[in-house]
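Encoded as structure tokens, the following chain is the form predicted on its own, with no partner shown.
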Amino acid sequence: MPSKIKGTALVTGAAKRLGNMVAMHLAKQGYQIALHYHRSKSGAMSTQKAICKMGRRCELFCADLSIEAQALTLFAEVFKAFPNVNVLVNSASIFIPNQFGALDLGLFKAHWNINFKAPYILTCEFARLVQKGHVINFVDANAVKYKTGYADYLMTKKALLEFTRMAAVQWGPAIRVNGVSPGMILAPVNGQPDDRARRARQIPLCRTGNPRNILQSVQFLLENDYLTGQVIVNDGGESLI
């Protein structure tokens, strides 16, 4: 591991599954790790933990990201614990299946919070605050689509890609802003069916990919400071069908 320093990496929605993964990685890279998590408690102290072994600093930091106060709170709590925050991963999302027209929009409102307007207000204040830093916004592969059973959640990762663009060219040369779009990676959650291995056969790479394939992604991003308002489209040619 790495002996130096590189800064401090704000991770969202790291206590589980990728986010939990980026934050772990970075750790071994040389970041100090600011944790956030909302629910996932045990997760998180339990990787605190781990990155901890690791000789790396690591800080849990909870805030439930749907309400606007406690996105907006949320860094400016991180900057005071760490100085040198250089990089923030928007990766806090959630992923519930719907179609437009509910008479509630409850479940819309969730999507745009935590999905959407999470990440903008992180971003926002990561480049008011911060000298000279990176963004990494996770993205979905399926954001080129317009065919989904996901409604909501994909009006969400839309927005967020165009974000990427824009508060690139909005916050160079100080901020680089880029993006991650997973594609099949990890199995559904919440008692989803995982239709993984039926799609994965229609796809030009024919198989699905895995937790390495995004590291890969997140860690070129860094290494090549001459990209910025580009989105990895990490999904085996999913999203070319």
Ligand SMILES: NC(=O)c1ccc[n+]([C@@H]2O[C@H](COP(=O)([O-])OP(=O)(O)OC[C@H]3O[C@@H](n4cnc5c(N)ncnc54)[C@H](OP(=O)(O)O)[C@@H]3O)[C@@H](O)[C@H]2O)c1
Second form
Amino acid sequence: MPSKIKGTALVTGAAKRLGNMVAMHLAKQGYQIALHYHRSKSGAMSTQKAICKMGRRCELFCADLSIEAQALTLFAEVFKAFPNVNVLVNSASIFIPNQFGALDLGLFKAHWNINFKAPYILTCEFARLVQKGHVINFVDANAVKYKTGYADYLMTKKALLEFTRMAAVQWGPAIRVNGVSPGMILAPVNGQPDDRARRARQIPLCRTGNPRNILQSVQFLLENDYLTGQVIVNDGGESLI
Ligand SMILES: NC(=O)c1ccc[n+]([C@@H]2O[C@H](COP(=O)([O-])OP(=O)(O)OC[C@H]3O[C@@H](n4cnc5c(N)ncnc54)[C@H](OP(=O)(O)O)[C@@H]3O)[C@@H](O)[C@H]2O)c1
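Now that you have shown the form predicted on its own, what about the form predicted together with this ligand?
What follows is the whole complex; the chain from before opens it.
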């Protein structure tokens, strides 16, 4: 493990699942971790313990990213605690099935606030306060498709994909903005159907992916400093068909 500190990474939704694995990976790579969570306090605390055991500093930041005021203050709080923050990973999101026409505006607002507005606000604040840094947005391989089963979710990821590219144009050269678009990596939560095995048989690589593949993409984006506005689609070819 590198002993030299490379800076600090704010990772949203980092108490569990992919965000958690990214936070652990970045800690191993030499970053201090500003670990954002919302409800998963125990996961956040045990991750903090594991990162501190590595000899890295890790502080916890609780924020409900569906609430604009909390999204607006989160980055300033992180910057105050870690003036060397230089990486932002926007991973927190919600993923709830719905179709246009149901007009569930509560769900519409929750998707937009958490999946798009929060990364937008955090990136703006990051670019305002950080002199040189890198933003990585978690998009979705399906963001280039037109499936309607998770309509509000998909619209927010389409917006995040385009925001990633436009933000790269606006904030270069000081800030690089890239993304990762996972395909079938982890099973959905909250009792949603897990039909990945069946769907995976129909994609070019005929299998689901592994979180390790996502960490490899994150690492590649971090290391290749001539990349900005790029979103690596890690989906076994799913988005091609
Ligand atoms: N998993 C996959 O295979 C896959 C596929 C395609 C795209 N992605 C994208 O990759 C990213 C990570 O995926 P994942 O499946 O690991 O994530 P996830 O389990 O869907 O969610 C990650 C975290 O988002 C946080 N979150 C939810 N509502 C929040 C709120 N109101 N305020 C603040 N945080 C909130 C939760 O934090 P707490 O638990 O602390 O409340 C949760 O742990 C997401 O952006 C997702 O869209 C994942």
